[in-house]
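As structure tokens, one chain now follows by itself in the form predicted on its own.
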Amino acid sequence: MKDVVTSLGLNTVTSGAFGKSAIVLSGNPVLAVSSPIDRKSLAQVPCADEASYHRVVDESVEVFREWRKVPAPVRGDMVRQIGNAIRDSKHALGKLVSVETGKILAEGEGEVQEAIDIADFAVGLSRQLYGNVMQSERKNHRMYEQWHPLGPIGVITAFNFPVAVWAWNAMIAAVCGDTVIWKPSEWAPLSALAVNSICREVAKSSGFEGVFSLVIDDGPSLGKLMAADRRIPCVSATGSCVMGRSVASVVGERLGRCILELGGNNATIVMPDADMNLVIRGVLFGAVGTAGQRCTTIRRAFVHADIYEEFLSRLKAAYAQVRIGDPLVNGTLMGPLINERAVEGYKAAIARVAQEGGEIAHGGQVISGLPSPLYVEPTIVRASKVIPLMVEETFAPILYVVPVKSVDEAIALNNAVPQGLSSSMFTRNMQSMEQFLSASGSDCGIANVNMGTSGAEIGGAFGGEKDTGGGRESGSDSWKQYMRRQTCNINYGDDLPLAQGVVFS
């Protein structure tokens, strides 16, 4: 598995290979990486320290001051070169992100597909950063809005999409004039060095290298100090609810912007009208996918009684036919979990099962025999009703089965836990469908019919509501988060005018 990290020069990781902004002081602590497909070393990362991760917001501010004149369109072209880049490394950084975070080599591949096609749709967006002309009261007044650069942008992601969510916040964020630094999970920090790597050369032949910056830690400290610094006005971050509180707090504290994509407790519901064949596929890549390591993983099911019964022998058959093994192999559909911790949630959440009035109907077991003990058996759990497992997220594949009777119900149900990233519907009934997508319905960011939750394009803002921090990364308006608005009123007459037709004389 070395081979990708040697061709993408990073079995030895030091602060001259990826420019002085990657990180790095030789006597720092180093990161020691290692693949969860059979637990073999990769790389050793040095992390940065306090006086590097200073150096480089340093850095960061100083090149958005030139940045940010750089007219939009012409910031777009180096995104665009940027976008080429990846394309040209999409086999190579996708067999990185299997290796490195236990995907299958499909989904490794595209999630940096998911990054070149938010590069591209950053080019357009570059000439369409448009504000609105208002009509003002006063005579001979023009009044309008424009946006700004905001200034650097902090990113803090999690290990299970190391390369695309990056992506949905850099590649806006530059062409919005704003530069960009990185703190990536400890778990996959080799993806984020390959990728800003490939971002730094294309940026330096602009000359604004900068523009994109690394720091690496073993933890959450440099998360911190860019949660409370000062300099970063923005920061985007995707995690725990846990983590996603402490930034937002310390973010709030100096009335900074956060964008916070966090838990997702998703849930399905299929209606008796509904496609099963469609259902049980849509169901089975939404909870395996991944190994459940999504944030929008399909982890409640909501059936409707009279098709309860079928609905669970027809999934448990497709799941007997999951191959679990080395993600890079064809014909793998589940790999390993992350790291011995997310082996351990799963365990814990397993042996509760029983206890709370579940019941295993397929997996349930760490499986033996194969070169890592980080993979598991994707799990179907019976439940007559709701159990306290439900309310929470638990980051592996285990999926809740649940009878109800009606929409209504479904609903209710769905909207019954914290979080609110992601749900979906499976139906052919157009009432049902229009009452699920409706003011009263799911409460979650996104919606989907007939499709399962996970699957995001990135033409839409992605993000959820309550514990899910309620943020919005990717497509739609969400390029105004990186941006400052101007309202500017302009008096071409002779006269001054007050608004609300006050006097002043």
The other form holds:
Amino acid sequence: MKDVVTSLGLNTVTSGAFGKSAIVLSGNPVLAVSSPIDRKSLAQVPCADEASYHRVVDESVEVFREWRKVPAPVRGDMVRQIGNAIRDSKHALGKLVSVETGKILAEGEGEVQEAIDIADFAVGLSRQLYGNVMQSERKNHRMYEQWHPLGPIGVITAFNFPVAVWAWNAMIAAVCGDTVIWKPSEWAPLSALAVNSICREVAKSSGFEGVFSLVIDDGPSLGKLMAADRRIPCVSATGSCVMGRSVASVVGERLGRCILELGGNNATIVMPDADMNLVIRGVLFGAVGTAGQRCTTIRRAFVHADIYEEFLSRLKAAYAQVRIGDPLVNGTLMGPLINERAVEGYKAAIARVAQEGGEIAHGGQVISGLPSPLYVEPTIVRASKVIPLMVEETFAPILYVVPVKSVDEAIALNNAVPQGLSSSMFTRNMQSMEQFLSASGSDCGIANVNMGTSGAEIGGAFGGEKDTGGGRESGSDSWKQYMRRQTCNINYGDDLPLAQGVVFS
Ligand code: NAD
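Show the form predicted in complex with ligand NAD, please, the one above being the form predicted on its own.
Below is the whole assembly, all chains and molecules, this chain first.
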């Protein structure tokens, strides 16, 4: 496993801070990185200290002053080259993501593909950062809006998508004329190092290496500094709701801008007219994929009472076929959880199931005899009604299945949690579908029909409502958050008419 770390040159890391100029540190804490697959050591990464963090931000501000003047399509060309460089390393990067996070190889490579896709999207976007032209009410006046670069963007990321989520931010921010300072998860620093090095190498040839910088930490300290840092006008933070509350309050205190991508507690609704083959495949991928460690993982299923038993028995049969083990081996569908804390979270939830009136229908055990103690059984819980556990996000493969009698009831239960990220409904009935998608339907940022809740494409805006934080990243017009809007009024006449017809003479 260490071969991929060595092949990407990550075993010789001498600094935890990667700003415009290399900073070699000594005496800083060292982050010991091991793989959840077998808990063997992968690398020792020195952390950045506070002084080097400040140097990196100063440099990012300095680079921004020049980068913002580069024409956007030229910025786009640099991002095009970055996308190609990531494409060239797709397999190695995908394997590194798998080794570091424990997700299966297909998902590791899929994540890198997502970074490539958003780079492609950003290249096109670099010629489309459009503003509107408005009709002025004043004679011989012109009014329009334009979008300017914002400044250094702080990006704090979670462990579970160590490449894609950063890329959603970084590729868009770069074409918008911003610089990017990345504080990755302490559980996935190597993927960050690898992809950031690729970006810096490409950017160096354009003289703008410092557009992308990275500060590695063994915990949240540098993220907290970032939140409070007035040099950073926008902080994009992905992670738990607890983290988001902290970042939002600190950034809010200084009236900065926040993009929050926080926890999800996603439900799927299964109606009696649904195509059961689609349902079982969709729910299996949505609940078991990435070992239940996606923000968009299906955690709750509201299944019409008429098909509840059939659904459970077919899903249990599908779960029984899931191969659990080394995620690098072909045919494995589920690897380990990220760390011991995640396993403790899984065990704590399982212990509460019976107390709260649920029943384990499948799984529920930590698996022994595998190369690390981080493998757990994907679990199905049957419950005749909603139990308190279902309101929380347990970041593990636990699916709660509850019978419902109507679309109204299912939608109400879908919405009855603090989080509002993703949702889905399986149906072939047009009325049920439209009800789910209507203004009084799902309250989530994402609403899918005849598929699960996970696996978003980059073209749409990604994010959720309520405790998920309200942020939107990736496609559509998410780019506007990385720029500042300026409304311009030009008088090309000889008079000075005032708006609203005000006379002041
Ligand atoms: P986490 O909240 O523990 O950590 C995320 C990042 O925030 C890390 O880099 C961490 O060092 C940093 N951090 C923690 N506390 C901080 C603070 N007070 N100030 C600044 N930075 C701080 O999350 P995790 O365990 O890495 O990831 C799992 C969580 O992330 C789940 O809740 C999941 O739903 C969520 N997530 C959401 C999305 C989304 O797009 N909505 C995507 C991926 C993950």
